[in-house]
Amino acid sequence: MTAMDLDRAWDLHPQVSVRPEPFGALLYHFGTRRLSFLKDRRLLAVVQALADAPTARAACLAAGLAEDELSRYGRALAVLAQSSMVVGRTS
């Protein structure tokens, strides 16, 4: 899996609800009915911010991350953008 283009805007999907857990998150898409598990509580701040911020390595960054874990949670992301879980978000 490659990373995302963490350079554009991203946001959940509108159909998508988090619930937060002490593990991470549940992710579960209305839509598709998939559920998807954040076990990662780092990544959930991340997937958060995507909302408020310009970017998602803004996002990233605003989580608390460093540049060298931007790469890992780049893919993290294509997972979740794969599974249409979070999508581009258009101006």
Contents of the next structure:
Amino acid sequence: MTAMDLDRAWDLHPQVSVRPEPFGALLYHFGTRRLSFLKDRRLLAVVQALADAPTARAACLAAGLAEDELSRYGRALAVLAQSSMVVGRTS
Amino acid sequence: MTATPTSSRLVDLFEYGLDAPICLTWELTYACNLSCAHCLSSSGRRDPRELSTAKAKAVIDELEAMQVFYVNIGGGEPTVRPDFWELLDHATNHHVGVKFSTNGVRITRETAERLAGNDYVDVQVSLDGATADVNDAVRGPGSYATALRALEHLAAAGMRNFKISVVCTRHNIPQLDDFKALADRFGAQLRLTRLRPSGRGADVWDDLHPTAGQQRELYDWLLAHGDNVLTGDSFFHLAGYGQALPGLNLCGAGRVVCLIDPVGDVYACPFAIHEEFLAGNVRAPGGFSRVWRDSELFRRLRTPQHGGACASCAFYDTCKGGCMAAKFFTGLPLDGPDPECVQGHGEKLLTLRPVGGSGLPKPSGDHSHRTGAPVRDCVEDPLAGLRLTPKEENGAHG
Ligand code: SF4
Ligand code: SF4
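Switching conditions: you have the form predicted alone, so give me the form predicted together with the partner chain.
Entire complex below, previous chain first.
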């Protein structure tokens, strides 16, 4: 799996809908018609912070993650990027 | 939802139910131009108490607020409702995706173009035979030609990945490769679902459900083609042959799916139209969300189930005793094996039932055409369009 570039800007794909659930969240991509899920609420906070953060790293920190958690959450983001749930942002 | 599961399997999280369904089936009308022998909702005639356009829109608004990702619209034949297109637009404008099942009767060149232009719509054309003779024997004369014409219009309009939806029967299992070829020819995706003994399906189930040998054939075929063929929760009872198939290996009734019928009654699953599985009505105070969250029945379905006679089976973890509706309508105990249990336990139980089918539960409503001609398009298998990204089966935690 290609690693997540934490130092660039990312966003949720515009066709992805996110629904918080007690265990985390469900994600549905209307383009690929695929369902995915986030296993915890902090990952949800990270994903929600992406749009307004200059980088994924900043989004993680804004969501309250510690430095030593970045690689684990980075891997989770990479999985989401692979299925186009999360996409690179240029502006 | 009270439990906070620590498991990383999506199905285990689903077992406790969700704050809102992932998708639900909504049968807009019992009216239908056809009279399919196995119609799960016994459709034909319109019910005069059908939800009005205004009420149906209010339900859609509620689904939007609950963030239900999409609805599977069926019937009856949903497109014969005069406000069908209006409701479809209302849903997709409100971020509620629509997958609808149709026998194709209203899919013209114009409507196909309209559908192809809407990213939030998916169409499932029902076809139960890869040839006219096999299809029309179940779905009625001319229904094959109608479906094929619809497929042509959809393909010509540039619609991608619409579905050809097949209920697997004794007569069409030998045609699996032909169905796949047909789907490929139209750029469509094949969706196979299980014949369940629901609605009029109960009357023909004994004669139409696949034989044990055919179940094995289907299983092997799905193992070979599974990634490109949608099945939803149809075949998890086949997990007893060895490995679990792709798809959702869980009975989602009342946990992740449910049915809203044309008059607004909410049932645990589209294949369980019986008062035993009636949770409430969308017209009652609190509407649909109240039913979903608070119904006694749904709360019960969300507690861990017991394996009963299946508990000692090595395949219980993936087969889970099969389909609740299939057991119920064939008169088998809900905590025992599925009637089509691949170990043969269900078959044994079936032979012990009283002869003549007396004592079998009957569906709550019968809207069949009184002429006795067959009726309808079927298979609103709630999850048959669902694609789980295989990776995510292990959690999005890389
Ligand atoms: S009762 Fe059967 S059809 Fe209904 S959700 Fe459960 S497994 Fe699926
Ligand atoms: S005994 Fe029960 S769990 Fe085992 S294969 Fe049969 S239905 Fe499934």
